[in-house]
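Next comes just one chain, in structure tokens: the form predicted alone.
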Amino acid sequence: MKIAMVASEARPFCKTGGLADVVYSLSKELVKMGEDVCIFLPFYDSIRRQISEKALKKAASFKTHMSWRKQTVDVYQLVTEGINYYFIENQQYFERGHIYGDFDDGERFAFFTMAVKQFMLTKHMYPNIIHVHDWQAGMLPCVLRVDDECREKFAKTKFVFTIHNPAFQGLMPKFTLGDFYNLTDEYYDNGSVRFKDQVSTLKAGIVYANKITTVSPTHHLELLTPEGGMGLDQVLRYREWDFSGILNGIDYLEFNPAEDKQIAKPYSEKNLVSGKKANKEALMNAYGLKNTKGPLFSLVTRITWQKGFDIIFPAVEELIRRGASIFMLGSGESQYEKRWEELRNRYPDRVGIFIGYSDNLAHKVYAASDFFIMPSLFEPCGLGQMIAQRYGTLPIVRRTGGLKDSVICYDGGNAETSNGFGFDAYSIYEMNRTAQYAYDIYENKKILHQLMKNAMLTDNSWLKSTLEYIKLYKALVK
């Protein structure tokens, strides 16, 4: 099959979150299975700095029409790991020094969507599957299916739309339908793209795709409820028979403690205890932490309300008082960053923090830690808990979305199968209770080592997920 991925970010070139991991890892696994895969990305200036001009091939140059605008488009091609990357260039829109957060994001990604459409027409590229990710390109199935010329040329193309984060819905004023996408108000007036009295590119993706997916089975069910759907539940229930949840995986080549050159001492389940000890000592020495007999709890995360920080801080203080150490790697909302700074100032030999992101340090943190804290208010899938398990680090999660699907929580009687800890109610009490229970288990080395070994042997590879996507694709194009 010929499969085109269309997204706003993808590793190894640009990443702000799990979306980039999914687009890249799924594509790489599909290529391994013999599929023909390309990825369309905006050509951000951050990507330009990473790639030699000699490695790029100019694939096309044309103008894209957005109402009265005639925007110049240059498209560059790069093949790596068997994946064809097509970078959509326009300096006005994508040389900003960052990916998101501008007042004209709606216009920027509308341009990206329309440029992808025009490139496919120009190059006579009609894939079997066009797989669109999140709101940024959510209008693509619509503009290809309602345009008379495109309807004929893409007659055999099927569209899959994946919702990674339903909190971002691509909301724009009504006039943008004609101003950005060259569409009449008909599609707003009939409700196809209208949501919360605005145009929603996320809703457009749901309505016009042949199949809709999200990133875990539990999140699929949550999105169908008024409580978890963020307003989308009625739209998704309308498409319920075309909607499913496929759990993400992680890249087992990148995250492999037995061969990880970024950690102090590589290890497997056979030398788990000594490997963990060596990596813990290395991290704590590097950040001036006192190496007590207590456990090391860690977070590698975006620092935002969604990740449960209002219930994390009270539990962390109780853990420190009991004898634990904490390491936090991440960045985000300033109010929470300041609280981490204050916590480190009060406990300088027990709390280590790194404000920002370092892939190298993330590997070290996963390898060094005993427990990984991830009590999200909502979590469509989450990858941190899976990476932690790969390194024998036991996640402590709130059972929501993909956290519920990927963590088998220890309850005192299922040590042979458990690979983490969890709770249901989003509360300070439940977070603290579960963290303290994990600490109790830390002192029972027999059970602790069994759970850690279970975690390391959990299959969170992309192979399982990719087979489900292939099954979905083939059912569409048969």
Ligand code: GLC
The other form holds:
Amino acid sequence: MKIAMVASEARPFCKTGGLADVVYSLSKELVKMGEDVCIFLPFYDSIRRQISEKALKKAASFKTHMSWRKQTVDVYQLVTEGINYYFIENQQYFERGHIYGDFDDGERFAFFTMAVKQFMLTKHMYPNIIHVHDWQAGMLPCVLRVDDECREKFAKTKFVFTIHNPAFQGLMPKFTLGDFYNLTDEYYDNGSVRFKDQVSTLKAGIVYANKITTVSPTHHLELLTPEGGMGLDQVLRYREWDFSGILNGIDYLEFNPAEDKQIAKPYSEKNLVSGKKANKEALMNAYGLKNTKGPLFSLVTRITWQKGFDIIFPAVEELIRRGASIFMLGSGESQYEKRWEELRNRYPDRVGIFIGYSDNLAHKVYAASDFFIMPSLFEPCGLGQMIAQRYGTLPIVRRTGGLKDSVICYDGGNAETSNGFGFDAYSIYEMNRTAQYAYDIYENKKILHQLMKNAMLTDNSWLKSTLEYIKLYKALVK
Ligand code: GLC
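Can I get the form predicted in complex with this ligand as well, since the one above is the form predicted alone?
Below, the chain from earlier opens the complete complex, with every other chain and molecule after it.
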């Protein structure tokens, strides 16, 4: 099958969150299974800096209309690891020093969407599957299906739309439909793309794709309810037969403690105790954390309300008082970043922080820690908890979305099978209670090591999920 992924981020070139990992790992796995995969990405300045000009091939150059402006589009091609990347270049839109956060994000990704459409038409590229991720290119199935010329040319193409984060809904004023997407108001007036009295590219993806997926079975069920659907439950129920949840995996080559060159001492489940000890001491010493006998709790995260920061701080303080150390790696909302800095200043030999993102340090943190804190308010899938498990670090999660699907919580009686800790109610009390329970288990080394070993042996690889995606694609292509 010829499969085109269309997304706003993908490793190894650009990443702000799990989306980038998923687009890349899934594509890599599909290629391994013999599929023909390409990925469309905006050509951000950060990507340009990573690639030598010689490695790039110019695939096309044309003009497209955005509102009254004519915009140039240059498309560059790069083949690596069997994946064909197409980078859509326009310096006005993508030379910003960052990926998101501008007032005209709606216009920037509309441009990306329309450029992908035109590129495919120019190149007579009609893949079997166009797999669109999140709101940024959510309008692509719509623009390729409502236009007569496209409908004919893409008659054999099927669309899959994956929701990684329903909180980002691609809301834009009504006029953008005509201005950016060259569509009449009909699609707004008849409700196809109208949501909260605006245009929603996320809703458009849901309405016009042949199949819709989200990134875990539990989140699939949550999205169908008024409580968990973020307003999308109605339209998702209307598409219920075409909507499913497929749990993400993690990249087993990148995250492999037995061969990880980025950590102080590689280890497997066979020498996990000495291996983790060496990594823990290396990280703690590097950050001036003194109590290496106590447990080390960590977070590697985007710092945002979604990740549970409102219930984390009180529990963390209690843990520190009891003797634990904490390491936090992440960046995001400044109110929380400030609280982390305050905490570190108050307990400099107990709290280590790194505000920013570093893949290298993330590996070290996963390897060094005993516990991984991830009590998200909602979590479509979550990758951190699975990476933690791979490194024998026990996740402490709120049982929501993919966290519920990937962590078997220890309850005192299931040491043979469990690989983490969890609670249900989003409350400071529950967070604290569960963290303290994990600390109790830290003092019972027999159970602790059993759980850590279970975690390391949990299968979170991409294999199973990729087969599910292939099954979904094949059912469409038939
Ligand atoms: C988003 C979700 C996260 C998921 C990731 C990849 O970042 O918030 O839960 O793991 O996408 O699908």
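In this text the structure is predicted, and so the values were computed from the model without any measurement. Only residues modelled in both forms are compared. Positions refer to the first chain, counted from 1. Superpose the two forms; the largest set of C-alphas matching within 1.5 Å is the rigid core.
Asks: Which residue stretches between the two forms come out as moving, taking only runs of at least three where every Cα shifts by 2 Å or more after core superposition?
Replies: Shifted segment: 65-69, the only one.
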